[in-house]
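Next up: just one chain, as C-alpha cells, the form predicted on its own.
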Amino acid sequence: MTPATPAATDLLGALRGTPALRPHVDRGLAGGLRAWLEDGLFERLGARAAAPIVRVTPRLLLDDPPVTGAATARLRGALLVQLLRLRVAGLEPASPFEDAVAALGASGRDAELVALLCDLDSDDRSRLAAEVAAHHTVLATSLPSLPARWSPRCGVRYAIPLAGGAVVLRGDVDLALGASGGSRACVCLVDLTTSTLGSASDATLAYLALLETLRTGEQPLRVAALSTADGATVVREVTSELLADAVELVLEAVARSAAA
C-alpha cells in the first residue's frame, strides 16, 4: 500500500464526498455479517465454555503482531488523540503538549499513561514536548476545521460479543463523523496514527469498518487513516467485500487466538 498525501483539505473532502451519490444503507448486511462470524466461529470454537474470552482487537488480526512501542511512543499517540479531542471541541490549544497532558490527566481512564508520563525525566519529557509540537502541526493542517454540522466525535469504543460471550470484539475509532439513521449511507471513521502508514492499515479500517455496521445495523460510508509522521492519509470505500475482509480477518484471528 502506498498512501496518498492530500493537502490540508482533501481529507475531509474525500470523506464526505458528494451528498446525492452516497450509496443507500443496506439494511440486511449487518444481520447476515453476524450470522457468517456466528457460524464461523462456531466450526472453530465448537460448544465450549465462554471462559476463557477471546478479545479481539485491531492489533490481534496481524499474523505477525508488533513488538509494543517505547513509552514515549504511546504518551505520543495517547497525547495526539487529546489535541484531537480538543479540536472537536473547538479549542485550538497554545501549548500543544501542556494542554494535551491536562486533557489526558483530566480523561479519568489513563492512569497508566499518566504514571508513564510522570515516570519520565527532564530529557524525554523535553522530546516529547518536541514530537507532539511537530505532531500537532500536522494534524492541524489536516484536520483544520470540523463543523459541528457533521457531528464530530472521539473516542468512539466498540464491544460486541459473539459466541455466547466467547468472542468479544474490540476496538477504537479516534474521530467518527456523521450520524446514521438516514437512507444513506453517512458515517466515516478516522483512525490516528502517530507512527508511518503500512500493510496494518488496511486492516484495521476494514476491522473498523465491521464493527460500526455491527453496532448501528449500517454500513460506514468510508474509513480512513491519518499518519502525523508525516501527513499521509488512506482513504477505503466501505462495501460488502471489505467488511467480508474483516469477517475473514476475525475468524482467522480467533482461530490462532484459540490455537495458542
Contents of the next structure:
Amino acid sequence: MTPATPAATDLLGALRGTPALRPHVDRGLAGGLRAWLEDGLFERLGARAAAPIVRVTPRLLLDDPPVTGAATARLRGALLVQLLRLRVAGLEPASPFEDAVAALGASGRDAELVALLCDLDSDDRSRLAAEVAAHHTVLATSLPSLPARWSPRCGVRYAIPLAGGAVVLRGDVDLALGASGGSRACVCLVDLTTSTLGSASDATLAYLALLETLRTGEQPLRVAALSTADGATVVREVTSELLADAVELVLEAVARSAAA
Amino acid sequence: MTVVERLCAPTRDVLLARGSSGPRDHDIVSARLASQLAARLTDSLGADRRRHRLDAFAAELGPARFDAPFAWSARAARRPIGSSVAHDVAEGAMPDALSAAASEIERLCDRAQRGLTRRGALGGWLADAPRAARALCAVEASTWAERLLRLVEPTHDGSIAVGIADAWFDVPGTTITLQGRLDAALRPAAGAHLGLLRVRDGLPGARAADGLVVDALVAALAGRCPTRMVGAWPDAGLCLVVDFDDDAARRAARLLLACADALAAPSAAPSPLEAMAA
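Having seen the form predicted on its own, could you give me the form predicted in complex with the partner chain?
Let's see the whole complex now, leading with the same chain.
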C-alpha cells in the first residue's frame, strides 16, 4: 500500500475498518510461526547454546547502519512520542514543546535525552521547539482524538526469546488500539516516526505484527505507520503472507548478524 | 524446586487451571521454618538499625545498590496507580482503564492537597507535578493495567482478583521488611487452591524461578499461602509456573538469608553514592 496524504486519509477510520468484516483470529498461527522461526534459527545457528545473544531490532532487520550525530532527531522523536501519549490521555497541549519536555522529564526514562535537552543552547532549543510544534500540528490532524473505549496503550514493548534465549526479537510500538481475546482480530498497532516514510516502513510494520502475534498468540488486525514530517500514512492488513515475510526477514537478519 | 510449566501466550483458562492446581496436604511454611528464618535474619541484620527491605529482586540480583535515591516518575508510578485501575475496571466500577487512571490520579492529588498523605508519597508528587506529567502517568498506568487485564481477563465470578495488595512481613524485633510482589490471585472455585501471579517487564532471567518462590514465601508468611506462583512477562508473552512446596519454601528462605548476609557483609566495591561521598 502506498503512502497517502493526510487529506486523503482518515487514519483511525482506516484502522477501524468495518467491524463485521474483520478476520477471525487464527489460534494456531502464532504456534506455527514460532515453530518456523525456531527451525529456521536452528538451521542457521545450529546448537549454539553458548553463543552471544543476537538482539533483533527493526534496524538490524533492515541492515541499516546506526545513525550517528542525530541527537536532535532523537530528541524530536522522543518529544513527539510524549505528545502522542498526552493526546491519548485527552490532554490538548497548549504549548506542545513545553508540555512534551515536562512529560519527558517526568517519564523516568531516557535520562540521556533529558540531559541532552538541558544542554541545548537557546538557538538549538528554539529550533527544536519550532520543529516539535510543526510535527505536533500534523499529529493532531492525523490523530484528532482517541476514544478511551478503544483501550489505547502507549509504548508497548516486545522482547520475544527464541532459540533458547540466544535470539531475542525486540521492538516497541508507539500506540496499540483494541482489545485482544475476542474471536475476531481487532488490535491495531501504530508506529510514529518524525522522518518520512520509505521502503523500510513495510518491513518494520510486518516485523511489529509478527512480534504482537508471538507475544499474545493472536494476530493483530492492522498495522500502520504515521509520519509527522508530512502526514503520510501506511496502513497494512495483517495477513499470513505479511507474517511469513516478517519471519523470512528475521531469519535473514539473524543469519547476517551471525556471519558478521 | 522446579519450574512446573513455561507457558507461551496462555489463555485465561489455561492460566487459571495451571496457576492454581498442585497438591497441598499440609501447611507448607511451618511455624518452625518461619521462626528459624526470623532468627537467622535477626542474626545477620538485627544489629543494623537502618531499614532493609528484602524482595524477589534482591534474591535474583543480589542486594540492589542504587546510584541515585528513589524519585517518583511516571515509570515508578504506573504500577501503584495501574493496580487500582485494574481493580476498578475488573470490578466494573469504571468503564475503561484510561478513565480509571485519570480518576485515581485525581483522588491521589485530592488526598495530598487535603494533607492526608505522608511526605514523599505518590500523591504529593502528583499534586505538585505539571499537568503534562499527570497525563503521562495516566497513560502509563492505564497501559500497565490493560496489560494485566488482557493477561488474566478477570470475570465477575471471583475466580481471579486483580489489583491485590503486595505481601509484607516485618521480621519481629528488627528493621527488616520482606516484600512479596503480587498482582493477581487465582482461585477457580471457593475452597480451591490459591495461585498467585505477579507481572514483570522484559524477559525472565536465569534466576526467575528463585524470585517467584521468594514472593510466594513472603505471601505465605503474610497469611496468603499459594500452592503455585505464576510469573508473567507480558513483553515476552511468557509465564512461568512454579510449585510452592516444602523444597521451594526452604530455598526461598535460604535466598533471603543470603541477601541478608550480603547486606551485612562489608562491600569490596563502594556504591557510586559512597564513592561520591568519599
